[in-house]
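Consider the single chain below, provided in structure tokens and representing the form predicted alone.
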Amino acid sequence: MPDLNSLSSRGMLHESWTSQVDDYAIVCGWILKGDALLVGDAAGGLNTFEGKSGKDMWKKKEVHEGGLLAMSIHPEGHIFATAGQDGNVKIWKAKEGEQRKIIELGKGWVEHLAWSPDGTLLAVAFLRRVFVFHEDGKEHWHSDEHQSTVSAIAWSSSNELATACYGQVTFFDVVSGQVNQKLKWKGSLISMALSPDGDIVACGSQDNSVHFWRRSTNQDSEMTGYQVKPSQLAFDQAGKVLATGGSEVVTVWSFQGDGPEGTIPGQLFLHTVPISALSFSHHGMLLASGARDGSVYVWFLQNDGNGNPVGGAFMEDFIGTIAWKPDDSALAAVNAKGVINVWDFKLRTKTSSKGFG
């Protein structure tokens, strides 16, 4: 078990459970409309914990041979998908942890899955294709071969999905079909975020930079300046900001109002090493942002971007997932060392004073 004393945490953050698993702890999400936690390690393990306690429900191991790569979970969390170096998907109940279907896609890595937003249809990345499956596993419509690896897939509704490769964004019906709309640019996209409505989208780039555009004016922005590639993306709820690593500094771009050309950015400053893990809480302007040194801050944002610390502790390394349970009670946190942390989320009602402690 870790060392609880490392576990130390300040403001709104409050100790609930630890645990751990065999290997690295790449991904963790709430299932069972967070009843329980669901947490896959990069040796193919998976490990489901009760909640409220941190005890062990089930576990497998090895579930997809050389590794585990991604998991998704169904919006009701009543089941999830994993996929692996083995070239195969495979689709689990939650509450037994029982294998319902495998697809066999052939040799190559799956590393990017995504359940629609109304979670009849699952998205699966597979090198140059994506492949769209129904919940008991069968086809249900697949791309044309991309002009490169397909490095990033997102949901803008139940009935259209968005790719990223090398030079363009495309949207697809996944009815018809059809391309909707294509969205180049001269370079490596690496990431990819959605706002809510759709409208607007961000990518990461190779060159350490993030474009976006917004697809209803065709008009796109670049934003220079990181240190490192911004994999990490999210915008809040409501679509009014968007959050990006790239440093250790958490960089927030306002969309409100003519924003974010020609304005300067939300800087969060308390992290000393690069961000690995952004996510905002499901509910109001609350975003958890994990380092490569294990710590792990909460702020309370500002509509301009701007925000002040309301929670901190530390996990001693580098932080792979960070899930908030779907009331926003609590939050999950899983690192490098196969270290599992839980805290309880208890929000104060002056959520904008400055500090905690």
Second form
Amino acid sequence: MPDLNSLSSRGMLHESWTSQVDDYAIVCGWILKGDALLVGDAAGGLNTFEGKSGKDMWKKKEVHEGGLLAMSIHPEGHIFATAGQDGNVKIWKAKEGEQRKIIELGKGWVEHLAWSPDGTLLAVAFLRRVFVFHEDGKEHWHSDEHQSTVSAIAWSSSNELATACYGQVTFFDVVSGQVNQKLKWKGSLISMALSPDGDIVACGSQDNSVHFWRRSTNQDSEMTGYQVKPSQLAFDQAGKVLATGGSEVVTVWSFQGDGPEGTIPGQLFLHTVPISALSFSHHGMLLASGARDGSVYVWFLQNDGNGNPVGGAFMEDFIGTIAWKPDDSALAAVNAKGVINVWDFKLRTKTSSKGFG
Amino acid sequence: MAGKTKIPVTILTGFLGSGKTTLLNRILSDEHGKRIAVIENEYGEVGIDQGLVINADEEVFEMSNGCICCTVRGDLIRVLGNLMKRRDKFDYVLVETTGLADPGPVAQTFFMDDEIRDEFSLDGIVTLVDAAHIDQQLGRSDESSEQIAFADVLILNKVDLVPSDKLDMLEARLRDMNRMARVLRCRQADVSVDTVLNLSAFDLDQVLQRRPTFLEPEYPFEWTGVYKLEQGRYELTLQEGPDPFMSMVAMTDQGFDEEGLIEGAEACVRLYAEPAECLLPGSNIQFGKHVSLQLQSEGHKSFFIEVDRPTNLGLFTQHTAEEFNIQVIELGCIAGGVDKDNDCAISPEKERVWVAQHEHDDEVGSIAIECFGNVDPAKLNTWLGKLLAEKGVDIFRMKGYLSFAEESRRIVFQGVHMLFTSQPDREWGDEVRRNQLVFIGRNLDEASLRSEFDKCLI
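Switch from the form predicted alone, shown above, to the form predicted together with its partner chain and output its structure.
Full assembly next; the chain just shown is listed first.
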């Protein structure tokens, strides 16, 4: 059966356009329903490009003094938020790049931002607290101090927010302000991903491991053996598998059956240096991976976590982010030299090729 | 990413009131042409308007395995992880720690985290010491002795507040704890920026140039004189000196060259370990025996040496010849009618001063090992692995260089607790192959370290 699977689909990366920003590109994302690509660089520059042609749209310099640290695009794609070393959060109109709101949190870095799934709330991690704001910049709620700086945030639903810090993951009901659940583990948690149904919590840890919890059963387990810290974690849209970095091999844990505990994960070998970016397509089991040397691959995954490469490209330097276009018809990646590459992605299935016959 | 130069990092430690902020402000205002990013942990202390001053809460994170050597500074990993994306903005990083910080986790951060290790290199650890208060501080907290032990440079600040004899004692105490560090004295943290930044402190050659004897083992004797003696009777004379008695071993057939001297010294160490025979003035000195010359009486004292065949006689004495004005005089010598008392005094063919042993009061101390020859890498790895697993917690710093038979270059290494890195540096060329190691730690077992390292030699 694996043979059939590997033959059943063929995809390709066709170079669409490439461009350049002035500094180390750290984040990118599609705005305006995929009509434009937004790129943020480390110096605090924001650059937008027409999705199809790559033509420059609007551009801003140094929107955060000291540099940009985080960006989150609203699920509707019409506004987005940025944060930086200046202690500020800014909300922007995607179309013109007009600054709609500025939220001043004080002295300190603002390192994480996340819009709630329904787009009504913006979560902001600032030092040891997490704040939740309305779209208009009004504060909705903030947490007490965590025991250390908040290292990751994620929404499990539109009114429940998860935070990770040293030693624990906390789930807050942002309507009542109550703590719904605390998951403790003595370790420095550096990244977090929630399964789409919100039941599985995965955290990368500084000691080169990934820790899982199942919220419904309180079961937890630790996956060790990574070569470097697994900062990159990505669930597919159906929550079947979790792809992780932490070495030059993409390790994919399958949640089918009793897994992933006691199972052998899928391993995707092609990169030769550690993974620096992972991103699942919006539909289906397509995973894009980027590495510190600028290599980018797209993989077609099976439910057991194994998979086959369907395309690859090289961008010469550290890949910061990879972003699938909302309809999965294109893929964008940015690197440390400020280079942006966009590829049209075509997936031909057996059915469609038969359609031509 | 290969070939990218790493950004050097200096860690600045020292107790509250030792003058860290004064030094930091001095470094930032000095015209050294470097763009320095400062990560400080005590809020708002830097008074200079400087572009890249980042405040970070000192967040020390232990790992689930409970190993203290894996403990890192989470805030530094985050801050440096972001800073390395802005490499064009700075070319040096200075990390200031709070007064009570254990320097271990800060230093370990540069070994433990792969991204930080790839982009930054630990240039040196500078510890400021308040000369007026460090004596009490050392008694009171482990952190202060650890800050001393970890240092590459110890800046003895506020020396104007302490009398100079007390300063000497203090410096001796600090050197005992950390033989590898360079000690500077100053007031108001007024030291040259060159002595703090870009030390390449892990380059042992520099340390050796500054203090060539620092690697030498300590001996129970301070002085050796080798005398070329014909058959005959000789008088050993001593004047008033600092001690009412003095240990000595006289060795026949003593070599003059360094190798011979060290061989003799090693033999004497064993003899010194045996109980000494007390000798009153007027007695004969036996060869190859540990004797204690009794020098309680006032004025000039004489002992006698009988030589039955020509030999090179080595005298290994507890104090230097100068301190007692030690002289060897040939008896019955008739030298052309000139006053025999003076003219028959024999000058030593060779003199050698040794690093003297003394009491170590502090638990924290340093051990230096130097051996000629090549090391077996496999044996060394096995030994170091075992040593660091068992004693890693107590070994604060370790550095040195090694010679492997298969490698034309020296292997330099350095470590913090159980983490260490090694890499080849310059070619050996014609130089005699040798190995040097320095360990700084708490309650180290010197004898066992030496003998275990000896077993790693080929």
